[in-house]
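The form predicted alone is given below as one chain in structure tokens.
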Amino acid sequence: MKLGRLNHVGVATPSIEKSISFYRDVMGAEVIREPFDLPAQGVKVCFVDTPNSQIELIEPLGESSPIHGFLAKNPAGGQHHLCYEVPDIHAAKAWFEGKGAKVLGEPRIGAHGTLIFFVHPKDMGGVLTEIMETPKGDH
């Protein structure tokens, strides 16, 4: 397995609308995608483009959302995860498992419409890490 491109930094937020205002008005973001619900993962997401990556704003869709627990501990929100691309999601999953890392669930469709999985922070230097198959047509 080879470390791929940093696709995005996931930022949990109690309000995507307030976060959009922050990235637009304070940080000077020029390209902010339309927010959308991802019910299968219990979140609403919005991508903010940067020159070399994206910020993924993540808001919980109710109390059963995994983001709800994060925000209970961090009410103002904050960095939730890093996401790296790989060419083959199944090979990457096998590689991480072979290294003894705890993969959180099976590969599933993520916000970019491509397969993803997460690796537990205890096995990733304290950082929740999303592994994402490089979208077709990219790079």
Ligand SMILES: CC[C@H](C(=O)O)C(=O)SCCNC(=O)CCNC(=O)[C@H](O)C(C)(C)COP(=O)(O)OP(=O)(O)OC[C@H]1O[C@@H](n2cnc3c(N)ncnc32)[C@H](O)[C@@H]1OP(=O)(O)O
Given for the second form:
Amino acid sequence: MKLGRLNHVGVATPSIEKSISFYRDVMGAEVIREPFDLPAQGVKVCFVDTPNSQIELIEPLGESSPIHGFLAKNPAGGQHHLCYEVPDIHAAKAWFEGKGAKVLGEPRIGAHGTLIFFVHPKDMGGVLTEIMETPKGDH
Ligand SMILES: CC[C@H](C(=O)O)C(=O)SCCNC(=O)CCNC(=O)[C@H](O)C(C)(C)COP(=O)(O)OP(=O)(O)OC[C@H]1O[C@@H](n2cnc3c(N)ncnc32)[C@H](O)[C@@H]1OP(=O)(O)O
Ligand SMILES: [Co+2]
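Complement to the form predicted alone: the form predicted in complex with the named molecule:
Below is the entire complex, every chain and molecule, led by the chain shown above.
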């Protein structure tokens, strides 16, 4: 597999509104996208564009959000995951499994509307890693 583009850095936050203000007022980001809910993934999401990638702000949505545990350990929030693009999500899943890495669940639709999966941080040097199929037309 060839390392693909860094699509986004996931940043967990207890308050997506406060984080939007921070990225706008302190970091000088143009936050042009409205936050949106991803109930199936248990998060509220807001993308902050950077010149060559994105910050993905994520706030827990619902009792079973997968980021409650992270925020319990990091109440102010923090860097949560990295997301890389691949041309073929199923080939990528087979690749990581072939390397003995723990893929978390089956590929499912992520915040960009394409299939994604996560690889456990224990197998990724401590970095929770999201793999995302490159949106069509972006290849
Ligand atoms: C998909 C929509 C959107 C998108 O971009 O399209 C998103 O990115 S949504 C992002 C939120 N969703 C997820 O993160 C789903 C995948 N994550 C998980 O399944 C869990 O977070 C998991 C399994 C990685 C950790 O679950 P949990 O925190 O409940 O378990 P533990 O506390 O027992 O943690 C086990 C072990 O892993 C370490 N850990 C946990 N989270 C992270 C992290 N973000 N980065 C690095 N390491 C992490 C934790 O410290 C434990 O380590 P240990 O040494 O055993 O204490
Ligand atoms: Co993500």
